[in-house]
Every structure is written in C-alpha cells, then in structure tokens.
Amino acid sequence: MTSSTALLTDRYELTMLGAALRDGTAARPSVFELFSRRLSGGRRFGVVAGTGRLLSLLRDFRFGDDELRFLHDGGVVDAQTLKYLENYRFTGSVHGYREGELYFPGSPILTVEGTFADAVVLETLALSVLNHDSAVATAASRMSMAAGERPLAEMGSRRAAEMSAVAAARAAFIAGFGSTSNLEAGRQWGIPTMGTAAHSWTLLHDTEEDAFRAQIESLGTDTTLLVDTYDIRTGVETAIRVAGTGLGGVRLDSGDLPTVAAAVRTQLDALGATGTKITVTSDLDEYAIAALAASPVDFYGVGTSVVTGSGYPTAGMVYKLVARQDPSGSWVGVAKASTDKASKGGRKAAFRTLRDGVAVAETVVVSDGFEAISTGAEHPDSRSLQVMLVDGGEIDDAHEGVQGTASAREHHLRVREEMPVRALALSKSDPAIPTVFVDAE
C-alpha cells in the first residue's frame, strides 16, 4: 500500500484552504511560483535538483481515512475542509525547469497553475524537497568543477537523516558524482554503488598484513586498501607486498592531504605499483578539492560536506502567488513588498540568453497572464528553461525513476557548459549572469 505524502504539509496551508472554502476564493485560478530570491552563500549559480522526486510525492498527495482521521481528531480543519480533502487529487498544472538545470536570483523555478485550492497546499512539500536537494547539488556542481576529470563518490549517509541521505546521494549524483556508497539510493536511482572497508576492519585483525590479506581474499586485487590505520608509509608497503604491483588502490583519510598523496605516489611507484590508484576522503569539500589539483590524486570520496550543501544546507527558496483571477475574470499580478523580502509579480516564462554559445543572461519574460509562456522562437538567441511537469494533473513520468536521474544528469554536465569562465571560481561573488526581468508585449 501506497503511504501517503499529504501530511507532509504545514498547518496553515490547511487553515487557508477552509478560509478559502468558506469565503468562496478557493476555486480562484491562481498561479504560485517557486523561485529563490538570492544565491546561498556569494555562490555563482544554483543547480535544480529534486524535481522528479517531488512528482513522485505529488502522486501520493491524497487524503486517506489516516490522514482525515487526524485531522479531525485534531481540529485542524472544519467538517467542509475535511469533505474537500477526501477527494482532493492535482488537477493543475506545472512547468518548471528541467532537473539538473541552471538557475539565477528570480528564476520561476517552478510555475503551479490551478485553483488557489490545488496549488497553495503543495508550497511545505515542493520546498522541502527543492530546498534541500538543490543545495546538495549546487555544492556538488562546484566539487565536480573543482575535481576535472577525476571522478567522486558521495559518502555522507551518516551525516544525515537516513532518507535525506537517500536523496542527497541522488543530488550529488545529478551534479555530476559518479558513485555513492548509499546501496538504497543504488536500488532506487541507478546510481553505481562503491566501497570496500573502514578502519574497523584493520583495527577487527590481529596485524595490518591479516587484514588486508582476508580482503584481498575477499574482493579481490582490484580492491583498495586503506593504508592509514598505523603508519602510512608501513601500510603502502604492507598493501604492495600481499596485493603485488597490480593493487587497484590505496585509500588515505587522514594527514597532509597533498604532502601525504605526494609521498604514497612516489612510494608506489618505486615499488612498482605505478597503476595503482590513490584515493583521498578525510572532510574533503570543494576548495580542499581544488587544493589538490595537482597532487597525484586518482579519486575524491566526499561525505559531511557534500550532503550538508557545504556550508548552505538549504536553497532558500520560497513559494509564492504571483498572479491571479479577479471577480470579473481579468488576470491581475500581485506580490509581496516587504522589506528585503519583495517578489515579483506576473506569470513568467525564463529563458537563458547566449552568445556565441556562451550565458550572457537568464531573460524572465513579465506578463499579468498566461501570454508569456512561448516556445521561445521570439527569443533566438535564447533556450527556453521550462518544460511541462505536469498537465491538467497528469505527470510527466519521463522525470521520475532511473530514467529520470541519469536524464538530470546529462542535462546538468551539458548545460553547465554553457556558463562563462567566470562560473568556476569557487570565491564568493556576484551571479555568473544576471537576471534581466522584461515585460512581455
């Protein structure tokens, strides 16, 4: 049986939905938007993860007698609310930017259509959701930028709660991670598991020698041996003597990272391990990342940083109404005005300027209405952001699943390509482009 995902709600969206029920606004066509006002922490750009993950919460969305039970018993909501949500299903629709996508200060994120009803009880869910995995991917884009070609591997799950560690694998993975060590992000989302033994299992062994013999028994030569439990050079020797020169790698989680990586290399390769690799984790983030671009370093292994959003555990976005249906029909902007804290009122449609293939701008097209969505031929030297999610209800399925995940994936590394040179530097700063807002005609 299918659990439920309605109560992962706040209450006043609740209250809000009976006010609008008794005072006859709740069936008001409405358009609410999520976007984030600002990047985390001077960063140069967002990258937009969780998207097919909320779909697939959108589709439990439903009111079971559990949760209607609850409800009452609780006196959240009055007996015409509670008649409502027991046949409450989406009906609305939404376009949003593709997963793995780019984003900027003012990007429409997402854009959900419908009754003030359908869409104000969805604001708790989509930003649980987009505000934590965009910020793991965002702090994931720029390790991968910082590592090149060399590949990661997420290993954080015990530095979050076990289903946050589930999705944060799957963000990492979109942002350009190859590999986690979460088996249930493998089983759900595709992504290639990894890892072999921690330092208990050399501590479990009478000598470092016993313990790397009964793995190489195990797994195999192609395995990696963590080779910092005592003394490093020792532990080197160690692994080279029973695994002979073909060891697949050696791990090092502890010491001088760059001095300690220099050291093992021309240990190895004096040894005559000259292909084996050398892994490093030991609260690697991104700018300890780059500090070892030229260290002889094979593989990152990245846990705390990665699923805390390295710094910036949230996206800071909010969701908000931006335009509506008055009395008589006529579609109007509205926005809130508050001191540091103003949104933008209008239906938007976003495009991502370029020239000579390079961003120059994100162009947010401006309109009270519905006029502003297009297929961007007005726009030809732009890419249209957003893509139908949802359609009258019906869901997308293309973005859910593996099939989504990977699809993310290739988004992301294909668009990312795109920034200025100026988007790589890890230094606090400005936007990599600005957000230029324009009124449609």
The other form holds:
Protein chains: 2
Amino acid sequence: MTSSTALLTDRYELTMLGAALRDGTAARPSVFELFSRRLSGGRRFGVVAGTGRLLSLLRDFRFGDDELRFLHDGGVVDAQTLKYLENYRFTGSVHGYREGELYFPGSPILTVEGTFADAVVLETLALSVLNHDSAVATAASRMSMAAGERPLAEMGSRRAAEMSAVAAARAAFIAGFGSTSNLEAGRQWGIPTMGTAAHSWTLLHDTEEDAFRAQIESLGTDTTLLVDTYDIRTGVETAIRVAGTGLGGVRLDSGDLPTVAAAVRTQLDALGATGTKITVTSDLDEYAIAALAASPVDFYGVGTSVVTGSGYPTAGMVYKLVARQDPSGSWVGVAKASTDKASKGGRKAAFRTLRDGVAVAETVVVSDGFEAISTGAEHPDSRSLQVMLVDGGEIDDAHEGVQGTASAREHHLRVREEMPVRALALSKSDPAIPTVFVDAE
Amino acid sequence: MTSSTALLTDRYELTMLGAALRDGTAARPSVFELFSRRLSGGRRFGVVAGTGRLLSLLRDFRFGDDELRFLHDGGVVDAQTLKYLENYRFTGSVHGYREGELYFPGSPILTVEGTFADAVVLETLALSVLNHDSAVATAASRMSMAAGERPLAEMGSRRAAEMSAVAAARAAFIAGFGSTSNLEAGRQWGIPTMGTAAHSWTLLHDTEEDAFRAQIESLGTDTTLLVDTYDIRTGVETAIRVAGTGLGGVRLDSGDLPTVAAAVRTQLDALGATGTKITVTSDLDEYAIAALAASPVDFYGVGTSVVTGSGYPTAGMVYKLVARQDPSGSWVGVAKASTDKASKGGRKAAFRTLRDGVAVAETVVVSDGFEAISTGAEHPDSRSLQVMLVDGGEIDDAHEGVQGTASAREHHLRVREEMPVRALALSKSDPAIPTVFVDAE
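For the form predicted together with another copy of the chain instead of the form predicted alone, what are the coordinates?
Starting with the chain above, the whole complex follows.
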C-alpha cells in the first residue's frame, strides 16, 4: 500500500484528461465549482466540513510508480497521459468557504482554478470528502442546537466504515459535539475521547455488583456505570451502594428514555446521589434529543444517527465546470442545460447579507469572466464567505490538522449565531435564508 | 501516520480491558458474537460483506510506539494495560459466515473466541467493517436482482467518504455489480473499472461535436458518449454523425428515464445505430431499476443509493458477549435482559435448512457451553454456514485480497439462488425465511 490518494478517483477523470491532452484542450484555463443544488431532507442550512482533510489529502495526490503501473497495466490511459501524471502536482488555486461555515443551495463552497487538466482530476476526492463530512456536520449541528447547553458525545464508529468513523467524529466535533469515543479521532484531530464500559463488562462478571466494584477500583468513583444490563432500578441501587453518593454518573442505553430518566433521577435523589449525572445513549437523533429537553438528562451519547447524517448520509454536492477560456483567451461561463440538473455558469463571489447582525440572504455575485468581483469590504452589512485555501499550488496549512479542526469548530459556533431563529426548527422546510444571485458589473 | 488499525477502537474497550486486567477477569475464556437483531428497512435478507477486509485489518491491529504514546499521554489506560497492549496480538479464534453469504435476524455472523482481553478490543473494528460493507452489499444485491441480466456499474465514490468509497465498490461487486468507476477499488480488489466522460468534457469544448470527436479520437468508436449536456435529441444525432452507426453507446444522466430511453432507442434505430447501447445513470436505486425493466436500457450506472445502502447506510449489527467461563471453569451463557435490546446467550452453530434445494429456515443451534454442536454433515437437507476464519491467531488468507473478493462474489451469486421466490420482492416485509433457534443436546 502507498499513501497516495491519487487513485481515489473515478476513471472518467483520467480518460477525459487523456483525450484533452490529445486535442489540446487540457491546457484551457478552467474554473470548477463545488456546490449543492439543494439542501438534503428539507434542512434549513448545511454545514461545510471536510475542507481541512481535503487539503491534507491533496498533498498526497501524486501518481507514484504503483499508481502509474496500475494505470498502464489496466490500459486506463495512454503513454502521453502517464507521462503527464508522473509529474502531476496540483498547481492551481482553490478558494472557498471556511470549514464550519454554513451553506445554502448554490453557495460556491469551493472554487478550483487552473488548467482543465489541473482541476478535472480532483472531482472525486473533493466530493467524497466534502459530501460525507458535510452530511455528518449538518446533522450534528442540528443535534447540538437541540441539546442546548448539555454536552454531546459522538459514539457511532461502529455504524460507519472504519476510516469514515474517524472523519465523522471530526465533523461532529466541528459542528458542536464535545467528545468522541473514537481513539483514532482523538489522536489525529485532538478531539477529547470518552467511554467507560459496555454491557459485556457486566456480563463478564459473576454479579453486577462485582462489575461495578471493579470498574470503580480501576476508574474511580467519578466514573459512569452502565445500569441497564439486568434491571435498571436494581442497577441504580447497586451502583450507589457500591460507589456511594459521589458516583459520577449512570448510563441508560435502552427503554423509553423520558420515562426511565425521570425514574432514575427520582431514585438517585432519594438515595442522596443528587450530583450523580445521567447519560443517555439509546438511538438518539436530533428529534429524540429535542424530546428530552424537559427530562433530567445531563449528557447525550449519539451513535448511528450522527455518523449517517440522520437520514441523509451524503450532502449531494456536485463539482462542475462553470467557466473556461475559449481559443481566443476570452472567458466563457458554461453550464449543463438539462432542466432537472441545471447549474449556473460563471465565477462567483459569495457574501452573507446581514441585517442587525442577523443573516437575511446568501448573496452570490456571478461573473462570466475573471473581472474583479466586489468584495465583502465594500458591503458593510455583508460578510465575505470565501478564503484562499490553495494559492498557486501552495496549501494554506492553517486549515489542517488539530489546529484547523479546532478553528473550524470555533468558526461554526460563531457563525451559527447569525442565523435567524427559524434556522433552529427541526421540521422540513425551505432554507433559513434565500440564495440571491446577482450579476457582476 | 502509522498503518496500525488498533486505535480504530472505542475508548471503552480499553478502559474495560484495564479494569479487567486489574481484577483478573481479563483472562476469562469468552465468546463474543456479531449478529443483527433485525434486517434494516424490512429487507428480506441481508448480505454479509467485509469479512475479507476485516481479516486484513486484523493483521495490523497492533499497538506500536505511536499508539502507546497516545494512550499514555491521554491517560486512557494505566501502565499495566499499556504493557499488555504492547504485546497484544489476537491469538484467539474467529469462525463465521463466509463473505457473500446471506444472513437473517440472529444469524451468528461472526463468533470470536479467546480471553475477554483478546476479544473485547475487536468490537469497534469488526462492527465498523461489517456494518458498512454489509449495508452496501445488501442494497447492491437487491439492485442486481432487479437488473436481471443487465450489467450494473457502481459509480458512487463521490457520495461516500474517500476510503468507504473503495470498500463500497468492493461490497457492491461481491453482491453482483460488474464494475466500478473507482480506480483504487480496481487496484486493491481487482474489480473491473469503467467510465468515459462527464458533462465538463462537453462544456470544455466550443461545441458538443468537438467534444464527441475528441473523445472518439482518444477512446475509439466503441466508447460511450454522454448526450444530455444540451439537448438530448441533438446530442444523439451529433453522436451518430460523428461516430457512425458503430458507436458503442450513449449515456443518459437526467430526465424521466423510461421516456427518454425509449425516445433515444427509437432515434438510434432510425439512424441505423441498432447496436449502440444505452447506459442510464441518473439517481438509480433498486426501485428505479425495476421500473426500467421494460425499457430499452442496456447498462445501469448506480451512484448514491448503492454506496449509502439505499436508505439504510448501516446494517445494525452488534457485538455481544454471549458466553464466558465462571471461576470454576464452567461455561455460562450470558445476555442482556433489557426488553428492547435482548440478545440470546450461548454459543451457536448455524445451518440453512433446505427443502428440494430451496431455503426454508435459518436454523441456529444454541449451546451454553463448548459441547460439540452437531454439524451440517449430519443434516442432509442443511448447509453449514460457518467456516474457520482465524484459528488460534492464524488468519486464513483465502478470504483476503483479490482472490477472496472474487470468491465471495461467486459464493453470493450461488447461495442467492437457494432463496425462495419471495426473497426477490423489493417491498418491505418479514425476512424471506424464519430464524429457528434450537437448543443443543
């Protein structure tokens, strides 16, 4: 195995490249745009996530001997194309939404500029990363808004492919979760990790009491005991008998949670364990979290629903050629005409228009060419949404790694505050703000 | 970055391990079982996939310096546990369903045996791989049955995280797809790759005709031209004018496919291109494929729906302790008691019971202990479903790599034939055959 990411690519990108090298169009200056035509599931906003991961993967997007041999042996491309790929390194530019930013239909999330050859080969990698991570972040942000001040832990690794699980933990963290069960996500992205024991821990022991005693011996009284392996009432009683009233918490992983949480709170208080927290972890999604708002719950653990985007596991973003030069060197805005998948040609600049600090529109200024597009600075009530991510092949490392992840989270939590109140509602609806396209000049 | 897979693990597995090393229960012989309580989405069968990938990942499940440092610095486990992990290598045994096999509620898909310490740490990795890959394979198998003799290509990489995309291509192939657009899946798993051109190819050129001409120049007349960038009727006419009536195929990626496919077939035939194939690729799932059965379509390309499990992106499998020894060395079957998540304790042997070659039941023989469980050989009308995958730490490499993938596909296509006709129906229902639990002895 190599660490190259270059084959995480659909074959047609390389066959197009081969044909373009042959007819000379490979060198045409081109602009590709990554955007979403709509918000999946009647969501009121989307959350951009994956940008930092994408930039790191782009560093490894090189065709080494192994990759070239596979392409040669499989007859995927011809000798001229192999030669081009051997030296390939993305030397174009990418600007786009900051990771953690909100997006709406038509928001120009990423704009990739270079020759056609430079940019066409990044389609699959860019979409894979952003579609997955943004789907998770969008669901996670809704959950974190529904949870209010109560902390959320992501614990869905087992319900996602092993590497997506790490990416999902990161996306959930950016969108407001406070911790993850996934150790690799802790190592790679600096996310706090959590977790104490499963049902197997209790079942391994001859009695529940033995299990609780051993856990406290190892992890201290401040630990969280899982009390629903046998009978919850007995479990809680045993937990407090063994740990004392200073027990950190109990975890409930089954049953009708509002009913069970209320009963357990009453029982804990009656036993004098008024400071013992209640964690719930059974099949939660944003709706279940909202329904628990009035219940005595202190901590939510969310699994399946967050890593699978709560019903919408992919964000539906696309990567389209929106402008390219003609043989005379003039820019031409281009777009597919088919009625059900139409897109908007031209280069775009995006602003969030605010009124009294509240977002009222996603303003997208469209230009056919490379004319200077007015910037946010000229609009006192607008916030410019795009930043430079890759400049002439140079990747801005501020967006990568642990630091990039932390700053994406801060950015998300900050810009989410700009949204009108209707953005908080969980029901299906139109986007919280409209996207307004404006012609440049 | 290291290639270790050991941190693709939920933190609680290591905290349980630490506590068990401390109280001595870590050494208790234990049996964990990976199974599904139900079939997601009212599906009539599930398809086991991921086994070959899991075995390869298990080879790299070792705690190296980097992993140990992270666990130490983060205070995840104590010194005794670090010492244990430093030498950890799975030395237990795993037997289970062959990859590509069908499964039903309660099927003992994997059985992991060893000490508690051996087996508890594999929970997340095993579930991540099998839940994802089986969800994709289950959806893919339904699509491939709906497509009948018409070939299917998987092209959903852009709608899945970059590494899951590779795993999804493999799972779809095992379940009957014939090819993938994903080059890495071609390299790693030997899956045929496909793909020619996107809309950007046409938009890059000054005219559609220029684009078609250049593609044919590069890829030959046998290529497939994408004809829906502007007007489909004009696109088809241009395609045949440029390529001649020997054009390999045209691809349709938008519109109402039954209507459009019929019109394009009529047009192609009228132009004399009676051998030109029609590929359709727009938002297909098993229902859309079934609805196109009477349409003149030759080839399906499926994206989003297959890589996201067509509405059910995770299989919902769990990994539970089902038996362990007590201090006297006697085996005890164990199970969680909670009513909504109850599971069945004991060690299990599984058989598909057939009548006249048609499956009638999933028979699961349950034993509390390690008594010999009667094998399939003793049941002339049954097929034994479990094979040894890891024997005392030795991994059977027949299930791994390109060869393991190909043989899983063969196995799937063979055992699918045993199913009763009702298994073919796409509507939500009970499983196609019941699971019957029988006590051993």
